[in-house]
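Heads up, the chain below is alone and in the form predicted alone; it's given as structure tokens.
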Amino acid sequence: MFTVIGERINTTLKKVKAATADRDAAYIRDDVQKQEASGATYIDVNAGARIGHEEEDMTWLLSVVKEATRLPLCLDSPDPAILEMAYGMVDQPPMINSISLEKDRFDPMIQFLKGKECRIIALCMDDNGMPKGVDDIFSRATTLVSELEAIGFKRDDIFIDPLIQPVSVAAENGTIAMEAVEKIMTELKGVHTTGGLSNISYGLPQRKVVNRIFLAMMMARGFDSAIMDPLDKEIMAVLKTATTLQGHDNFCMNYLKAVRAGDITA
């Protein structure tokens, strides 16, 4: 089943940042409940945008989000201390976003993750910077899986992020992402792949159209999770339709249900 990580509770977004600063719980609750109703699997919570306020903002956001939904949460921070605090607040095993191979990040994150009951997003980033191609992505993915397995993680709990880069920057970035996902899903059996879907369209007009088509193409290569906006009705229609075409919808029942509900239209 495709895992939708709802990306909207992120203080880099102006409205969320303002609602967090003003402690506008109603705004946050409403957004979370809309994401759940639209098909989110996890709600990502990121409070890092207000420098110097991340701990208090994360604490407040989590208290509000937990009241608004029973969905599991994706705790999103580069700071293991913030994640430790946040982990202590959740009521069910969360997803942790994220670990990478950058030494300053990898070592403290490994120590944080030991013994934790959670799923983990693993970024294909190391101290050499962004990956240069498919082989580079796969090499880093292999190392991440090995290191996480060594501290007790099962492959089903590992979500590899190949670091989708804008096609506006380099024409091959779309195919690199697709080929990397296919290689990871074929050769590292049991892991998942995820990533910030909208990165592909950065710098282009009509970004939502690009994102929708890219999602379908990535799913054809095995992509089984995305950090995305579940309130984008059209991209959710693509997701539901692609899931049916992949053979994951017996007798097309979920597709037909979505059509009857008006979620998939011509």
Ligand code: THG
Second form
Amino acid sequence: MFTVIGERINTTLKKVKAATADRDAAYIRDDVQKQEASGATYIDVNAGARIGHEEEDMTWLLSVVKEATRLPLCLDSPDPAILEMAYGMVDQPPMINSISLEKDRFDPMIQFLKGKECRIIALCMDDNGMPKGVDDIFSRATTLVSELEAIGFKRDDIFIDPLIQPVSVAAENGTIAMEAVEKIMTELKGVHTTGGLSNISYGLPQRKVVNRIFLAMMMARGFDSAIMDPLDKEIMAVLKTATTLQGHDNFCMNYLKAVRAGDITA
Ligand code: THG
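Could you output the structure for the form predicted in complex with this ligand, given that the previous block was the form predicted alone?
Now the full complex is given, and it begins with the chain already shown.
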């Protein structure tokens, strides 16, 4: 099963930023319910964009989001203290977004995660910065998996984020992500891979086209989760169709059901 992490409750988005500043609960509630109805598995909540307000914004957003949906939440912050506070607010096991190998984040996150019931997104980032290629990504993924297993995490609860970088910045950024996903999924069997899908199209026009095609190509290499916009009907159609083509849809029942529901059209 593919894990869709709905990305829309993020204060970097203009409307969410305004709704958060205005404490407009109805706007947030409505967006969350649309993401749930569109097939999100988790709702990502990121309150990082209003500098100096992350703690109060995260607290408010979580109080609104958790009443709006039965879905589990993906708590998205670079700050271990914010993640620990957020973890204390949720009613069901969340996804924690994220841990990385950066020293000032890794140690506090490992201390906090010990014994906690949650899933975890592990970024292939360390103090040398963004990974330079497939070998960099894979060696960081290997370290993250062994460190998380050492504190009791099962592979099924680990989501490796290879850090997708824009293809407009370097021509090989798409193939690096695809090869890294394939290597992680075959050599670290049992873990998941995820990431911010739209990073690939940064700096290009018609970004949604790039995101949709990239999703299908990444899925062919084993990518089984993405942080994405479930309200993009076309990308959800790509996701469902690719799932059928990968052999995960006996008699194409789910494909046919989606067509009949009007979710897949030419
Ligand atoms: N990996 C992990 N977590 C992440 C990311 C990642 N969390 C944040 C981000 N990247 C994924 N979330 C979003 C949320 C919204 C948008 C993109 C990524 C988005 N951006 C529009 C744009 O860039 O054009 C919005 C512009 C606007 O309205 O301001 O919609 O990589 N683990």
